[in-house]
Every structure is written in structure tokens, then in C-alpha cells.
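As C-alpha cells, one chain now follows by itself in the form predicted alone.
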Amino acid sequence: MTEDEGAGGRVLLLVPTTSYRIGDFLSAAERLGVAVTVGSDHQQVLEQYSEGGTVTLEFMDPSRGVSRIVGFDRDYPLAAIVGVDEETTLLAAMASQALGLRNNSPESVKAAGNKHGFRTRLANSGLLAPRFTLLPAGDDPLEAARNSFYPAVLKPLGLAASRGVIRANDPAQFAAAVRRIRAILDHVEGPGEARRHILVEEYIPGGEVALEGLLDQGQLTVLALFDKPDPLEGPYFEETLYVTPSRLPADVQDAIAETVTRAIATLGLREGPIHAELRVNEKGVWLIEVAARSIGGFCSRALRFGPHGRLEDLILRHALGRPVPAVELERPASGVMMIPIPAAGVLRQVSGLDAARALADIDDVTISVPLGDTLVPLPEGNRYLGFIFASGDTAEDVEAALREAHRELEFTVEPA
């Protein structure tokens, strides 16, 4: 029995039906030695013949749900909560709170996941921030529209992944936009106010970054800073590059890691992951956003630290309390690329996967939506065909190396 073995402990990982990342979790628990329970939003069908393994939530009432861990945790002592996807982390910080575990306090966990409370939260932080205005539901489009400032980006305020994000040029297409963002509130779940408010910020020029830590008690550990190679410049933000490590000179990074640090401060932040977008142009450092989670989809596959294992691991030991060593990458450069879709309709046939897997400096090509499903392009849609992961001697490399499989990939898309 190894030290981690002998340490034992049980995580409850919540994690909703739709998210990629239960397996890497699963796999960083086996790897840790840890028992795991799972909860999911929806009851899972082997669940009674599962003893502790799995249990059914209500991410959309936390209250409920933390009566429920509750509950579970008396017959299953936890000693760590994790919630792995934005949908789930103010309930792990409501559950860890009232289990006495460690957490964030939900209401920096709130602040960080509504992109109006994290623009309002920072306004007298002393960091560089956008006008922002909030449009409330009933409020006239047009009307609004000639009151804005232009270039305007107009956001839901919980969706994740870019959705429903839209860059206005002038009046009317901030009305479109407006029509076309309501039009996507209105078949999400969620509470009130992020279903019927849209924030409204000032365009933000720049190249862009996000930056994957790891708090301590409220002490940043930077564990990956993405450059994002490809410009993000409207109508909509599709991202699909992400290379690290940074190719930005280095006071350029350190005022970065600041500029976050300073954040998840006047947040209140302070245990866990910690997932940070921003831009950088001629007047600074800007924060777009941070969430108290890691990187969504697949894209954590692209850090490995050799012996430490993965992203996954590290969040665990933090989790339940145990040392984190300090870690590097496996290979001096890696990254990612998020394959953007084609065009809206149904996926019949991917070629190419064997040439891209082949080539020099891929580790792995990951197609993850099923022959057969229907594909919606942002701003409406919410996933990616699927993932690209490089490794090499240098960013250049890898970038190139991305760019080069994502070359000898074909879709064929029938219309819908």
C-alpha cells in the first residue's frame, strides 16, 4: 500500500451528465488511491447496486443539494468536495462549507460565476476594467442600442465556453444581438437573474491569455500561462489555440499572475483551482474573467507533469489536504487546439484521423461528438468537434504541430 493509499479519504466529485471530465477525475482518484463518489444531476442506472459510488443532486436548487450531501456524508464521510464544472461550484462551496471541509466561501464562488457580480466585485479594485452596463429583460433593444458605447460585447451572465457571447459594431447589430442572446436565455436552466439580465461591456482590443493556477489559503500557485495564438476579435469568440508556455515577455507575465492575484483577492477566493481569461494591450493587463475551476473540456489533457501526474491530481491532493509538490510540465511546451465546427447540421464522417495522429509532435486527436449528432456553431452552441494535444521543445512547434493535424482533418456536414 502506497502513502496515498494508506492516507484514504472519500471525494464526492460533482459533475453534470454533459461534462468531459469525469473519467480524468476518476483516473487521478485510482492513481491517489481514493474513494470516490460521484454526483450527478441525473440519477445514474447502475446507482442502487453502486454502495456510496454515486448520488443524485439538484445543482439547480443548492439548498437541497447540500441537505442531500449532508445526509450522504453521514452514512459516506467526505472529506473533500469538488465541483468540476462551473455548474457545480457554488454547491461544492455551500457543502464543503457546511461539512466544515475546505472551500471558498460561496459567496466569492457567486461573485466569480456571474460575470455581473465579477465585473461590479472588481470595479474599485484598482485594476483595468471595461465600461459595463447591465441590460434587464423587459428593456427596450433599440432603446438600448442608442444608448451604448461602441465596440460593445454583450454577454449572458452565467453561460460558459463563449455561448451567447456577441461583439456589437453599433446600434443595430447590438439589437440582433440582444434578440439573439434572449433567444438562447430562454431554453437554459438556471436562476433568475442570469437567465433574464445581459451584461454589456466595452470591447476589450488586445492578444489574449488564460492562466491556470492553484489556490492555497489564498497563495496563487501559476501552473500553466496560455498564450491563445489565434485572434479573438468577433462577431463571436470561438476559441481554438491554446500554447503554453507563454511566449509574452516575462514582466509582461509577472504583471498577469498580479493582475490575478489581486482578483481572487478582492473576490475572496481563496482554495482550489482557479481558471483566468485576460487581455493584453499597450495600456496593461485587463481581466476578462476568473472561475473557481479548472479548464473545461478536454483541454486539461494538454498539462502533464510527469511523476505528479495530471491537473486532475493536483486538485485532488489540494482537496483533501495534502502537499502539492511543486511541479513542471513533462515536455518544455504543450497545448491544445478546441476543433471549432464547420457548419450547423449533423456530423456524418470525420477523415484524416490516422495522418494527424501520425504526425510528429501529436500526442492524441480527440473527436468527441458521435457520428450522427447535430452541430451548432457558436454563438448558440456550446461544445467542440473535438480536441488536438501537442507536445514538444517550444511553443513554435507546437502551435505548428497543432495547426498541422487540424489541417488533415475533413468533416463532412449534411445540412440540417
The other form holds:
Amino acid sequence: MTEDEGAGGRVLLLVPTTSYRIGDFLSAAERLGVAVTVGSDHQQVLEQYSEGGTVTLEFMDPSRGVSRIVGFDRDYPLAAIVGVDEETTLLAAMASQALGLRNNSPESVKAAGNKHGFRTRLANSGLLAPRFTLLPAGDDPLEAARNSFYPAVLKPLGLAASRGVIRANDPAQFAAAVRRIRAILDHVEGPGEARRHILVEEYIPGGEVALEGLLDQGQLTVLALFDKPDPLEGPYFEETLYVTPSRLPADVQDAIAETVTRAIATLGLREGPIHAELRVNEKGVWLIEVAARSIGGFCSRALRFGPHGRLEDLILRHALGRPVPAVELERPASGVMMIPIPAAGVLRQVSGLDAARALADIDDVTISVPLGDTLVPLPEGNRYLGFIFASGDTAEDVEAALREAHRELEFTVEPA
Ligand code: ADP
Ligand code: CA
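Pass me the form predicted in complex with adenosine-5'-diphosphate (ADP) as well; I've looked at the form predicted alone already.
Up next: the whole complex, starting with the chain shown before.
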């Protein structure tokens, strides 16, 4: 053990260089008094950290990653491994298994992390589920389009943040969507043959919610249930507003938690954060996705648990096997707007930030794309333009504040 090990132990955070989350996790680790190693796929960004503070890993090759982590653990014993984003949850689970640390089984993470695997695993669970079919990488889009049900949602198996998710109402839109998704997959680094197929699902109408939860030995604690008050009807599904508490009736909220509980049991997920998305209509509650990670982007900043810190504090506490306190949000309501990308092109100017920040109930406005960078809208885009955070007395207040702050912002985008 090295000197900075302390009583807190050492946690390995697996974070892709593209992650938004590292700063918030490092702050949480500091509050908890644990030493941190950042495991990432790129050396440059890591140079600022101290000895034992970094390890470079090839995320595309998990078995090599596991050996490297096991070797690292001999010099710097690890008390927990946390896979911060979608790309790293599997490696975190595999390495945790190798070292006997608390995490999900790799099988369960794999099932949740592949959209077709997810639908297949849940098919006999008794939960409501859309029809679905897999379109193999080489198959003719026109023929598949002729045989499909409509409206359909087409999506890649392993991307996130709605990238490549496209609704098709007829065969022409279907064939166009297939070509567009395949072009996106061509640009994604090494998704592997199995990830080049496309999942086709029946379109599920209805309002959408997101459930942020923490699992402990298979027990789900709901940390927040967010409504998504902007309609998400396609053809692309850009996320904008998240507001908690949900304004859905209590019995529907219970049904949502019950659905997620049954899904995680079916998938075999047992430990750590989960982010689930569901739709609600007159037939009931439908799962869209259950991810074995916490909410993406900077969105976790919408959750502040007073003296117990942030979502990242709870995740680290749980991973380290420390007691996780029962938490309550600091304010009765809070929310975040993922700022929609207004147009494709080069971001030249953002104005109105001060006016937006000065509004009642607005906690912060962050632009996460530097001026001069290119904005790419969905379905190809994979970067958030920015985030507006609000908290207040009611969900209505928070939603109104987020919308008002967004109206204050003006973006100058020069066509590329
Ligand atoms: P990602 O992992 O990229 O977020 P999702 O499967 O969660 O992909 O899809 C992104 C969004 O697309 C969802 O939040 C939802 O709004 C919409 N969507 C996905 N599948 C369906 C479906 N079967 N019916 C209706 N909307 C869907
Ligand atoms: Ca999703």
C-alpha cells in the first residue's frame, strides 16, 4: 500500500476520454476521502494526475483490460471499480469479478448493454414489450422494409444518447433509416460485427420517464423519477427536459418502479446505479431501456442530496461497501434541460447566458461545446450542446424556469 491509501481505500474509475463525468466523480471521491485511479483509453488527458492516479486501458479489448487492472491492483490495491459510462460498465464488471469486488455480473451487464439482448431477455418476463426483430448487417433494407410493421423505431445495438435511433412510418422511411444508421456505424470505432445489426422495434406511443436508481444486492432504491415533458415522437429522439418529481399519479409511479424491479431481476443486475427509461400509455408501462450506469452528460448535477452530496457520492459509497444513507433531494423539485442543437454548423457565439443564469430557480447554465466546434444534430450527433439546471418548489416551477432560461439563450451557428 502507498501512503495516500488511507482508510478510504482506492477506487478505480473507468472513464472514456469523451466522458463528462470525471470531475464530478473526482469531487465525490475527495469528499469521501478515497484515493482515485482514473482508468482511461487515452494517455494525454491523464498526465495531470499523480503516481498510481492513472492507468491506460484499451477499452475495446476487455480481457486485456482485466489483466492490466489485476496487475495494477497488486501495486495499488483496489477497493472498488466503477464503470462510469456505457462503454466501460462491462470492463468494470469483468475486472470486479476477477478481483472479487462488488459489481454486477458481466453477463447481466452484457444483456443490458445490447439492445437486442435486452429485448430478448425480457421477452418472457411477462412485462409489456414491443414487437421487435433484428436486421442483420448485410440484409437488403428494401426487402426488410416491405416486411416490417409500422410505425417502427430502428436503432443500433450499442450506442447511447439516442444516436442513430430513428422512427420510420413507412417502407421508404425504413430503408432510408437503415442506410443512415449503417453510415453512422461505419464511423464508430470497432463496434464489431455483432454490433452492426440493427434492432427494429414497434413504436410505443406515450409519455416518457427516466428512473434513476441504485441497486444493492438486488434491492432497488429509486433516487429520482424524472418526467420528460417535451414530446418525443421522432423521427429523431433528442432529449431535452428532465423534471423530478414526476407528476404521474402515485399508482403509475409504483407500476414504473415495479416494472424496473422485475426487469433488473430478469437481467440479473444486482449492484450499483441504473438508469431506466420507460413509456406510459393506456395499456400500461413499457420499458425502453435499462442501463447499468447512472444518468449521462452533466445531468446528475440536477440531483443534490444535501449533506449526503451528489449521485456520485452514493455510487462510490455503494461500490466501496459503505452504508448508503436514505436520501432526499435538497429542493422539492429539480430538473435539467439538455439544450437542443439548433442547427448543424460551427458554433460561433452564445449569448444570453447571464440573463438565463439570473432567472429565479435557475442554478446553472453550462455550454459544453467550445466556440468554433461543429454541431452535429441527431441522429448522427453524439455531443451535448449544454445543460440548464433548475430547482424549486414544484415540478411546474422548474419546468417553466428551464423553458424561460432556454428562451434567453441565443446561439449563432454558421453553416459548415
Ligand atoms: P439510447 O440508448 O441511444 O438512448 P434508446 O433505446 O433509449 O437508445 O432510444 C432513445 C429514445 O428513442 C428513447 O428515449 C425513446 O424516446 C425513443 N425510443 C426508442 N425506442 C422506442 C420505441 N420502441 N418506441 C417509442 N420510442 C422509442
Ligand atoms: Ca436511452
